[in-house]
Each structure stands twice: as C-alpha cells, then as structure tokens.
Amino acid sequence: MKAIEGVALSKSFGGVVALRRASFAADGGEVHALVGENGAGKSTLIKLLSGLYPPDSGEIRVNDATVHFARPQDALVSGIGTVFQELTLLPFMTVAENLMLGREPRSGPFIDRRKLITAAHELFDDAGISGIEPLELVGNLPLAQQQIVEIVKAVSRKPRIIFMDEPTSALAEHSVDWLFGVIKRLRAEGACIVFTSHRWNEIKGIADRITVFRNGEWVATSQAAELSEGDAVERMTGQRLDVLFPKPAPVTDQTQRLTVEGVTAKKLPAISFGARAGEVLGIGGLAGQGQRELFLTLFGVNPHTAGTVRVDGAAAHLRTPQEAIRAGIALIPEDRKTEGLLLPLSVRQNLALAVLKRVSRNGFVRRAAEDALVGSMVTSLAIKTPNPGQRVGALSGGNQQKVLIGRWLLTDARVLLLYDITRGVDVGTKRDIYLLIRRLSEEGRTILLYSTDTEEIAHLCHRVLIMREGRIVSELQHDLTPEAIVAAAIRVPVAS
C-alpha cells in the first residue's frame, strides 16, 4: 500500500507547463527525496499532493484510495502535513499564535492566553527546541528560527504523511542535525516523509529513495544507496557535472580594499579585520554569532556607534544603505523575497532599481538606456526569463537570485557582502554562482561570504574568520576544510 501517490499529474500556470503527466509514489516508514533543478516541478507536485492547488489532470491517492482536495484543510484531514518552501507563518502574530493557529485553546468564546503559551512551550519541549519565546512576534525572529517554528507547527499535528520542501535552506548545520533527528523519529513511527533539498550530503544522509524530476517530468526513482551525486546531477540537468567548486582565483593584489577597525554596533562589541582586493573572505562560525549583524552594519542598516570602516583607504560613513552604496559596498541579503526583490515588479525594474540615476534624465527613465543595461546583465548572468518585462516573482528561485545579484553588480560595487547567497537554489545555479564569485574575484572585487553550507565556505574562500558572540575569535587560511571550520567554531574560546 502506497502512503501517497500521484498518477499522471499535470499542472499549468498561464500557459507555462509546471508538471506534465508526472507520477510519484512514497511509502509509509520511508524518507523519499525529490530532487531536481529549480523549476523542475518538485514544489508544484508537493502543492498538488497537499491540496494547495488542484491538478489539471491526473489522480491523487492516499493509502490506495482516490482523494479530491478542494483546499489544504482537506489534506490535513487525510493526515497530510506540509512545510512549504515559502513560509506560511503570519509575521504580525506571536510564535504561540502561529503554532496553534486554528486550534487555539478556548475559555468560552475567548482564546485562553495562558493555555496558548503553555501549549507552545510543550510543543517546543517535545521537539527539543529552546531559545524561542512563544510571545515573540514571528516577524522579529531570524529566518532560521522562523523555519524551525514552521517545522514544529507542521510536525505537532502528528501527520502520517509530511512534505518538507527545502526545510533546511535557512538552517545552520546543528539545526539540520536536529531536523534529521525529528525525521528519523517520524520514520520509525511509520510516517511517510517526502523531502527536498539542494544539498546532496543532506539527501544522502536522510533519504531511503530518491526521485529525480526535470522540466516538469518524472525522470527516475532509485534507492539512495545506489545513486551517486554525479549520476543525480546528470539526470537533473542532462549533463555531467564532475567538479562543483572552482578553485579560488589567486590574490595577487596586496591592496587593502576593506578595513574595519574597532567597529561597535548591535551584537558587535568591537570588531576589526581587513580584506584585500580580489579576496574572498569567509565569515564562519555557528549561526547567530553576529554574522548577520556584521553584514547589516557594513551596509548601513545597523549604524555603528564606534570605530571606522575604510574602502580603499577612504573613510566610509555607513549610517544608511545609500551611504554604503556610495562607498562601493553592496549586500545580497539572506531572504531575497522579503529583503531583496520587489516581487510584483518586472525583471527590468528590479535590475535597474539601484542605478536609476544612470538611466534617467529629468526624473524620467530612458527606456533605451535601461534596456541596454538590463539586457547586458540578463545575458551575462544567463537569467532565464521570457523577457525583461516578466514579473520577477514568476521566476524560479535561482533566477530570482541572479536578478538580485545583477542589480548590485550594475552598481560596480567594490565590496560585495554575500549572505547565504545559494540558499534554496539548484545545483546548476549554484555552479553558475560559484563561477561568478571566482570571476568577480579575478576582477579585483572584494567579497565577504557567509553561508549555512560549510562546504561553500571551505571551497570558495581564501581565508575564513570565525565569529563567536560578535567577535572574531580565529582565522583559518591553510586548513580550509569543512571539518576544520566547524571545529574552530565549536572549540575556540571567546577572547576576553
């Protein structure tokens, strides 16, 4: 008996085919991984099987019985839970209210606030989570903690079938370990877990079987133990990818491009370091140790209260992002959808947003100049879009990320702050971004790179600074391996 099955499912959006007669089946007591590039149809399949969208054609079966979901609540009744790729939390409500939404404890007609908070504490205790306050507004939490809340909310309903669409994309490694513990417990209890990720080590570490999708179609299903990364990539992309990480370009210029001296800001007691022109400098350490605050301070979002920042020897006054941009600094933030892109606007408008003065005259945009600038960037970054007028929210995650990168490259920024830049993008786009980082390094741009994927830090950077509690506690240069970076993050004591 199959726990969940989709038979010959098809779905189109505005003439764009997302799924084409795709079939998929998963058993109880197994972790079944779905892999494929962005736009391969994985998320669409999950949304059909969880009742968010109705299929155009095809059949959905739960425990061998045909079902028809008119809405996600129907799937919940059938024992299906979902952790969607895009978080479904309500940012203006508290953690407790989000966790218990639709099942709030009541006293008569009113919500019992005391029981609500107690229930939230119990859910976190059962899940082995600490450090998240039930009364905190969800919108105030870091993205990683929001992801944890979303996972706890879905698991707490005790589903027999649970879809997890890129649940690790915002999580640090220790949180991934926590999630895998949750998944293994669910599997041992006989639940069916369907899991997607763009990180091969996670797929191999948790999956029993792997199904590959490409261009909205099923390609193959294999036992996880029998499928290598190279074979999986070839099935996903149609081409062999033997080397994922390019070697860092040699740094020949000894010019000190970025100098940070005694900078004090939110969660940064006093931080100092330098980076050379053409250097890719990794910012490592466990998640939440001040990396985000450092990037926001250097981009003028959190103004520093003491210390100095210099770019090519000139003092940079970073009280606003506009001042950071003028100083030649650009930031690619961790959440492209809420912190970077304007999703209702076009690819053209998003790309040109930071350089409007270059394509405007007397307050009006010169379309020919804008088209020339935007067109060159679309070509340079191989952004897959029907035309520059396409709404950016309609693009795949990887192409959205390329649009955001392209916007800041058009500013000719000399210092690029890349914060988890490959989060939620497929292996092909990752490779494109890695090659771009090398090219930018060769051009002499200085890059600060933070990633929740330690492999990226280890393979792409010339040096790595380890942060703890807002301080730099260690520097690695000659032993850049994921193991060395994790060991330094865990073992190095904080300097007094």
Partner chain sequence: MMNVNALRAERGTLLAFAAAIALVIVGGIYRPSFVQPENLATLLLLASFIGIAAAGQTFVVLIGGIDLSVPWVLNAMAILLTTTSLGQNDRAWWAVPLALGAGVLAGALNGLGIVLFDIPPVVMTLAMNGIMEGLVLGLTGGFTCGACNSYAPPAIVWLFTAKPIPGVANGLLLWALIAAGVGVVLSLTLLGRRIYALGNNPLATYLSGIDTRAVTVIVYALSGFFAAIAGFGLAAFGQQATLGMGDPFLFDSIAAVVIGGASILGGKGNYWGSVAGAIFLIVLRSVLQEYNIGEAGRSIASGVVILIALLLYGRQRAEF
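Next up, the form predicted together with its partner chain, please; the one we just looked at was the form predicted alone.
Lone chain follows.
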C-alpha cells in the first residue's frame, strides 16, 4: 500500500508549466528524497500534495484512496503535515500561538493561555529543543529558529505523511543532526517522510529512496544505495550535460573596472575586492552567506555605512538604485515576478522601463526611439513575442527572463550584477544566457555572477570569490571545477 501517491499531476502558473504529468509515490516507513534543480517542480509537487492549491489535472491518492484537497485543512485532516520552504509562520503572533494554531487547549469556549504555553514547552521538550521562548513573537526569532518552529509545528501533529521542503537550508549543522534524529524516529514509527535538499551528503545520509525531477517531469526513482552522485546529477541535469558551456572569453583589457574597498553594510562586515573590464567574477559559497546583501548594497538598495565603490576609478554614490544605474551598475534580480517584471504590462513597457528618460524629450516618450531600442533588444536576445505590445505575463519563463535581462542591457551598464538569473529557466534559454554572458564579457563589461547552480559558476567565470558570513574567505582562479568550489564553500573554518 502506498502512503501517498500523485498520478500524472500537472500544474501551470500563468503560462509557465511547473509540473507536467508528474507521478510520484512513497510508502509508510520510508524516507524518500526528492531531488532536482531549482524549478524542477519539487516544491510544486509538495504544494499540490499538501492541498495548498489544486492540480490542473491528475489525481492524488492517500493510502490508495483517491482524495480531493480543496484546501490545506483537508490535507491536514488526512494526516499530511508539511514543512513549507517559505515558512508558514505568523510573524506577529507568539511561538506558542503558532505551534498550537487551530488546536489550542481550551477551557470551555476559550483558549487556556497557561496551558497553551505549557503545551508549547512540552512540544519543544518532546522534540529535544531548548532555547526557544514560547512567549516570543515568531518574527523576532532568527531564521534558523523559525525553521525549527516550523518543523516542530508540523511534526507535533503526528502526521502519517510528512513533507519537508528544504528543511535544512537555514539550519546549522547540529540542528541538521537534530532534524535527522526526528526523521529517523518518525520512520521507525511507520510514517512516510518526503524531503528535498540540495546537499547530496544529507540525502545519502538519510534517504531510503530517491526520486529525480527535471523541468517539471518525473525522471526516475531508485534505491538510495544504488544511485551515485554522478548518476543523480546526470539525471537532474539531463540534457544539460550536452549543453556546452561556452569558454570564458580571454580577458585582454587589464583596466580595473570595479573596485570595492571596505564596504560595510547589513550582513557585510567590510568587504573588499576588485574586478577587471571584461571579467566574469563568480560569487560563490553556501546559500545565505551575504551574497544577496553584497549585490543589493552594490546596487544602492541596502545602504553602506563605510567604504567606497569605484567604477572605472570614479567613486560611485550608491544611496538609491537610481544612483547605481547612473554609476553604470545594473542588478538583474532573482525573483523576476516580484522584483523584476511588471507582468500585466507590455514587453515594450518592461524593456524600456530603466531607460525611459533616454527615449524621452520634454517629458514625452518618443515612441519611434523607444520602438527602435525595444526592437533591437527583442532581436538581439531573440525574445519570442508576437509583438512588443504583448503582455509579458503571457510569455514563457525563459522569454520573461530575457525581457528582464534586456531591460538592463539597454542601460549600457558597465558592471552587471547577475543574481541567480537562470533559476526556473528552460535549457534552451539557459544556453542563450550563457552565450550572452560571454558576449557581454567580450564587450568589456564586468560581470558579477551568483548562482545556486555551482556548475554555472565553475564554467562561466574567470575567477571565483567564496563568501562566508559576509566575508570573502577564499579566491579560486585556476582549475575552476564545481567540486573545487563546493569544497571551498564547505571547508569548515576552525573557529565558530
């Protein structure tokens, strides 16, 4: 009997297919790992199976019986618990209220606050957690502790099936050990645990079976013991191994283009480095080591309290994105929906947004000049759109990303900050973006590249800086392989 089963599930969001006829099954008493690249459909599968939203087509079965989840409540009642990647905690409510939401201890019709606190303490005791105060507001906890609260909340409902989407990404090592203890206990009790992780050693350490997803489709399910990391990576990336990463263009110009000296800002305790014209500089390290803050600070979103940034020798004021753009810096953000695109507006409006002033005279947008610029970018990036008036939201994910990149190329920025720009993009577009990066580097632009995909950093960059806790801890220039970069990222410092 299968504890949980999804049969031929499909789901798309505004024209972007997240899951395509994907099937998946897991048994009681097993730990089942879901692996795949970002955008492979793991999170979407988990959300469908947790009742967060309904599938466009396909069927969900619990203990071989077909179920229809109209809302998450229905899944909870069916014995399904979920640790969501974007936590489902309520920031302005206390830890205790969050843990016991919807099942508060009562006296009569009222919540018994004293028992509520006691119950929260008991849940933490049972789980072997100490040091989180039930009376504290969840929003005041550090992310790692919030992650623990989310896990304790889900597990304490004694679900028979439990999904954990990237539960370890925010956890310190000893907390990962704690979590694996919890998972093993649940398995011993016969529960079915499905989890996702990007860290292969974690997967190998605990999973009984592994299912690989790629581009919204199921690829394979195997016994964990029988799957090597190489095989897994091959299945996860699939055709991508056929994609030849273009060799980085040789850097001929020795001009120092970007100079960062002692820049101090949120999560960045004084950072210094430089980059030459035409150089592609990788910013590596584990997730959340200040890479995002570095990019936001260089783009004037986060203020810096000390240090200077120079572009071609000129000191750049970076108090707003406007000033950063003026200094010749552009940031292509990771989340194109919230930080990048105006989805209901046209390709034209999106492409021209950052250069509106240049195509205007006396406050009027010169349509001819705008169309010329927009047209050139549509052609040069091979953006597939019926016409420039097309709504961006109706394009495919890859073409949406091209529109966003195009907006920033139009600014003629000399320094490009690329933050995980191939996330959730199809293979074909990825290849286009790789070629584009090479072309931009040949044109003499300096590129800072951050990616959750280490292969990209390894193959596209001239040089890689590894960040940990907001500092640059090492620099790799020769022999750039994913293994070397990962090794440098996880090399545990002696202290802390």
